[in-house]
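To begin, one chain is listed below as C-alpha cells, in the form predicted alone.
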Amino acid sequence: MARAAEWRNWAGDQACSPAVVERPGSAAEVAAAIGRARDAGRGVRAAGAGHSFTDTALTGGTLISLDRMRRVLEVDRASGLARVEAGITLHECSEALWSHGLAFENLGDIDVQTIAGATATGTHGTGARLRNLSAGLREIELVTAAGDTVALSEASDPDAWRAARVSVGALGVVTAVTLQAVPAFTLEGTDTTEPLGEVLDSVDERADATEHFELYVFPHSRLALTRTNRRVDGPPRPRRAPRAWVDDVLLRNHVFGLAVAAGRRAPRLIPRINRALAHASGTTVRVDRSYRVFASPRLVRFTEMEYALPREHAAAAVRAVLAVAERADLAVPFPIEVRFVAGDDALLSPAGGRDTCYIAVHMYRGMEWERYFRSVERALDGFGGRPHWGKRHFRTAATLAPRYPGWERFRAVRERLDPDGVFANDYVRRTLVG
C-alpha cells in the first residue's frame, strides 16, 4: 500500500486523488487490498495505462494499479492459448507472443494499454470479419468484492463471462486472462490518399476486400487517407531506424503536432492547414511484424469520442459527422477516423450483435471539445450509435439501456458479483446503474 498521490490519465484531463493506491503483485494481494478497502468503507477502482478518456478509473477511495502484474504465465503454441496477468500491455504481450510464434489476430492503432483495460472498455482494431479484442478472451480471472477469485469462462458461467469481457471495471478486479492467439504473421500496411467521394461511395466494398481497412478524413479536405493492412507471405522487412523515426515520430507526431498547435493559436487557419496535411500525406508502405504495423506512437495529446453504429450506415454517418466538423462555429484540427469490426456476443460490447462501423472524433489538448462532441453525438443518434466505453460521451444508464439487448443480464451479473457497489464510482453509477 502506497501513500496516495494524484492520478491522471494519458490525456491529462481526468484526475483524482485516491485515499490509497495499492500495487498488488498477485490475485491474493488484490483480494487483501479489496478487503482493506471494504473494512475502511472505501470504494475500489482498478487503473491500467490510463488511456481511457472518461472518468472510468477515477476514485477518492482505493485505486488498484496492476503495474506489478504483467507476467506471461503460460503459452500453448499448439492451441494458441496464452494466459497472462492483467497488467501486461498489449505491446509487451505482442512481443512475448511473437517469441512463441504467435500474435494477436487484430489490434488497434495504440498498444500501450493493459490487456485488462483494453478489453474492459471494448477496445478494437479494424477488420470487417474480425471482432474486438475482448472476443478473444477464453477465460477471465476476477477477484470479486467478497475477495473470492473466480475463473469465468463460457463453460463455467456463460453470462458472467459475457459480462466480464466488457465490464467497465464494474464486476471486480481482473487479475489474469487466457486469450486466443493465432500463428504469427507479416502485414503489409499501405497508407495513401484518395478522393473522399470515391472512398465513401465504395466503403463497403473496400471493407470487405481486405483483412484490415480504415480511413481518416480531415475536415475541409476532399481527400481521404486510407489505410489497408493485408497479410503477406515471407518474413518481416522492417524499415531502417532512421526511416521509421522520420515516418512515425517526425512526420506523424512532431510535424502534425506543430500543425494542430498552429490551428489552436489561429483557428481561422484550420481549414487551410487540414487541406495541406491531407495533400502532404502521400503514400507509405510497411512490411513488418503484425503488431508493429497495427500500432504506432501517439505523442500528440488529445481527447476523443467514438461511436459504434450498424455498418450499413457507415457512409451516411461519416458525411453527417463531416458536416458537423466543418461548421463555421467549430474549429476541428483532427481527422475523423473510421474503422470496421464484426459483431460479437459480449453483453456490453458496442459491437454486440451487429457488424459495426466505428467513427471517432478527436480534439487537441487545450481546445474546446464539448460542443463538437455533443453535436457529433446528436448526429449519430439517428444511426443507433453506441459509445465506446473508454471514450468521452454524454450517455446515462437510462439512455444506454435500450441500446443493449443484454443490459438486464449484465445488471444481474453485477448485482450478483458486487451487490454492495464496491466497484462503483461516478462513471459506473452514471452509465450503468442510473
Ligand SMILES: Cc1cc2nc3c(=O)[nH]c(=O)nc-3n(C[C@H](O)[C@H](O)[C@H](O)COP(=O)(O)OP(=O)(O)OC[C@H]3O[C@@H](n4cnc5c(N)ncnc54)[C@H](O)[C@@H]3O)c2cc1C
Given for the second form:
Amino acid sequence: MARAAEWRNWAGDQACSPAVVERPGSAAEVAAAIGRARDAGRGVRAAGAGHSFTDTALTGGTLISLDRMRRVLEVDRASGLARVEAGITLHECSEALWSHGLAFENLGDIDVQTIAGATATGTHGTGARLRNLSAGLREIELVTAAGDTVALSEASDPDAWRAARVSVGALGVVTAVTLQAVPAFTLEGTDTTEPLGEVLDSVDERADATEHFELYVFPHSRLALTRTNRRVDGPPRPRRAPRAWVDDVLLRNHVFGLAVAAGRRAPRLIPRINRALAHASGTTVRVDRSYRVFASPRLVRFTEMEYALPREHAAAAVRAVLAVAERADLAVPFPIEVRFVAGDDALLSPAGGRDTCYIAVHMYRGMEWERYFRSVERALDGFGGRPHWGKRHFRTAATLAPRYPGWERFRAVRERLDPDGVFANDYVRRTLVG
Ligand SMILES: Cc1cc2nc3c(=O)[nH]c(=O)nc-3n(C[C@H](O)[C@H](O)[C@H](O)COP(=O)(O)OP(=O)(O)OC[C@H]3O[C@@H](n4cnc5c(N)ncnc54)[C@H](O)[C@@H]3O)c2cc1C
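Given the form predicted alone above, I would also like to look at the protein as it appears in the form predicted in complex with this ligand.
What follows is the whole complex; the chain from before opens it.
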C-alpha cells in the first residue's frame, strides 16, 4: 500500500488523487487490496499505462497498478497460446513472443499500453479482416469484487466472457490473460501521399486489398497520407539507429511538433502548415519485425476522440468530418485518422457485430478541443457510430445503450460480478450505468 499521490494520464489532462495506491504482485495480493478497499468503503479502479484520454481509470478510492505484474507465464509455440500477467505492455509482450517465433496478429500505432488496459477499451489497429486486440484473447483471469479469482473463457461462462473482453474496467481486476499469437512475420510498411479524392473514391477496395490499410487526411490539403502494411517473405531489414531516429523521432515527432506548435501560436497559418506537412510527407518504406512497423514513438502530446462506424459509411463520414475540421471558426492542426477492422462478438466492442471504419480526430495539447470534437460527434450522429471507450466523447449510458445490442447482457454480467458497484467510478456511472 502506498501513500496517495496524484495520478495523471499520458496526455496530462485527466488526473485524480486516489486515497490509496496499491501495487500487488499476485492475484492473491490483488484480492487482499480489494478487500482492504471494501472494508474502508472505497471504490477500486485498476490503471494500466494511463494512455486513455477519458476519465476511465480515475478514482478517489483505491487505484491498483499492475506494474509489478508483467511477466510472461507460459508460451506454447505450437499452438501460439501465451499466458501473460495483465500489467505487461504490448511492447514487452511483442518482444517476448518474438523470441518464441510468435507475434500479435495486429497492433495499433503505439505499443506502450498494458494488455489489460488496451483490451478493456477495445483498442484496435487497422486491417479489414482483423479484429481488435481483445478478440485475440482466449482466457481472462479476473479478481471480482468478492475477492474471488475467476478464469473466464468461451467455455466457462459465455456471457461473462463476452463482457470481460471489453470490460471498461467495470467487472473486476484482470490479473492475467491467455492470448492467441500467430507465427512471427515481417511487415513492409509504405507511407505515401496521394490525391484525397482518389483515395476516398476507392477506400473500400484499398481496405480490402492489403492486410493493413489506413489513411490520414490533413484538413485544408487535398492530399491524403496512406499507410499500407503488408506481410512479406524474408527477414526484417531494420533501419540503422540514426535513420530510425530521423524518421520516427525527428520527422514524425519533432518536426511535426514544431509545425503544430506554430499552428497553436498562429491559428490562421494552420491551413498553410497542413498543406506543407502533407506535401512534405513523401514516401517512406520500412521492412521490419511486425510490431516495430505497427507502432512508433509518440512524443507530441494531444487529446483524441474516435468513432467506430459501419464500414459502408467510411467515405461519406470522412467527408463529413473534414467539412467540420475545415470550418473557419475551428483551427485543426492534426490530420484525421481512418482505419478499418472486422466485427467481433464482445458485448461492448465498438466494432461489435459489424465491419467497422474508425475515424479519429485529435487536438494538440493546450488548444481548444471541445467545440471541434462535439461538432464531429454531431456530424457523425446519423451514421450510427460508437465511441472508443478510451477516447473522449460526450455520450452517456442513455445514448449508448441503443447502439449496443448486447447492452443488457453486459449490465447483467456487471450486476452479477460487481453487485455493489465497487468498480464503478464516475466514467462507469456516466457511460454504463446511467
Ligand atoms: C498516443 C496514443 C496512441 C493510441 N493509439 C491507439 C490505437 O492505435 N488504437 C486504439 O484503439 N487506441 C489507441 N490509443 C488508446 C489506448 O490504446 C487505450 O486508451 C488503452 O485503453 C490504454 O491502455 P492503458 O494500458 O494505458 O490503460 P489505461 O488507460 O490506464 O486504462 C484503460 C482502462 O482499462 C482499465 N484497466 C486497466 N488495467 C486493468 C486491469 N488490470 N483490470 C481491469 N481493468 C483495467 C482501466 O480501469 C481503464 O478503464 C492510443 C492512446 C494514446 C495516448
